[in-house]
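Let's start with one chain on its own, the form predicted on its own, as structure tokens.
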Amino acid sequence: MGIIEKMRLDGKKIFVTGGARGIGKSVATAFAEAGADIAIVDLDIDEATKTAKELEENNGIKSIAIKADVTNPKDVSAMIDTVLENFGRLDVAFCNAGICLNIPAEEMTFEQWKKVIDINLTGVFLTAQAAGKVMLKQGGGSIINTASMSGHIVNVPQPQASYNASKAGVIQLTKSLAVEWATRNVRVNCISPGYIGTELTLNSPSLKPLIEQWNEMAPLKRMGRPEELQSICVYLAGDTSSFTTGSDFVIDGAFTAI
């Protein structure tokens, strides 16, 4: 069997949080194209259902939509139960849900700070923890968390102390879980994308002036595309990455190299 065949995900059962659109949808599409069955987890159940239907129709796999708040332990537990009821097992978790608030630190309210940390960091912990419990019982699995290059640098000109702190936390959380579960065959890695041109980002009037500044600073002079994150996630989800755990993959077009 060649390397391409080995990288397929036929028979794998995966959930993707924040999977209805953007990076989550793009990576979920790649998983489905590689042969995996996918649970699309999102607060927007209508969009999640639409995405799940697209994946089934286009790839001949099974896909379901689940509404869940990743900051709510009861929702996360119910989500896991639904995945297991429909798929029978869980092989891969893509813990991707996140938000960003660009508010000066001196003006940010406690509620705003807590919202970002709750979704971006606590939400990743809760979903990774829940997935890890299942995988530890099964004897193995792969967890992929979405961090950000913002966990390595302070982006400018936008003020986003809460976002930067949350994503740095995701990177260290990923490494901690990887070490704890290494001998039990549960791998944990994260991706740290740079600026990615999702539909929402590109169509936001408030972000267009920032995009121009980002591109001017960027070595490649452009934003990344969601599909440019697909291959690393398929690799991490599959068996060819069996020696890869505790790693943070920065996909930023060399932005953090300057």
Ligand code: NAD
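Structure of the form predicted in complex with the named molecule, please, following the form predicted on its own?
What follows is just the one chain, with no partners and no other molecules.
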């Protein structure tokens, strides 16, 4: 079997949080193209249902939509139950849901701070923990978390201390889980994308006006596209990445290299 065949995900069972749109949807599409069955997990059940239908129609795989708030342990536990009822097992988890608030630190309220940390960091912990419990019992699995280049650098000019702190937390959480679960065949890695064109950036009133400035700063002079994160995630989800765990993949067009 050639390397491309070995990288296929036929029959694997995967959930993707924040899978209704943006990076989650794009990576879920790649997983489906590679042959996996996918649960699209999102707060926005209408959009999640549309995405799941699209994946089924285009790829001949099974896809379901599940409404869940990743900050709510009861939702996360019910989500895992639904995945297991429908798919019977769980091979891969893409813990990707996240938000960004751009507010100067001195003006940020406790509630605003908590919202970002709850979704971006605690949400990743809760979903990775729930996935990990199933995978440890099964004897293996792969967890991929979405961090950000903001876990490495302080983005400018927008003020986003809570976002940056949450993403640095995701990177260290990823490494910690990878070490705890290493000998039990559960791998944990994360991706750290640079600026990617999604609703989060292109349609955010606070971020959209900054795109020209970011592009000027970027070595490639442009933002990334969600599709440019697909192949690394397919690699991490599949069996050819068996020696890859505890790693953080910075995919940023060299933004953090300068």
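Predicted model, so just to flag it, every value in this text is computed and none were measured. Residue numbers count along the first chain shown, from 1. C-alpha atoms forming the largest set that superposes within 1.5 Å between two forms make up the rigid core. Only residues modelled in both forms are compared.
- Where the rigid core is used as the reference frame, a consecutive stretch of 3+ residues with C-alpha displacements of 2 Å or more between these two forms occurs only at 199 to 209.
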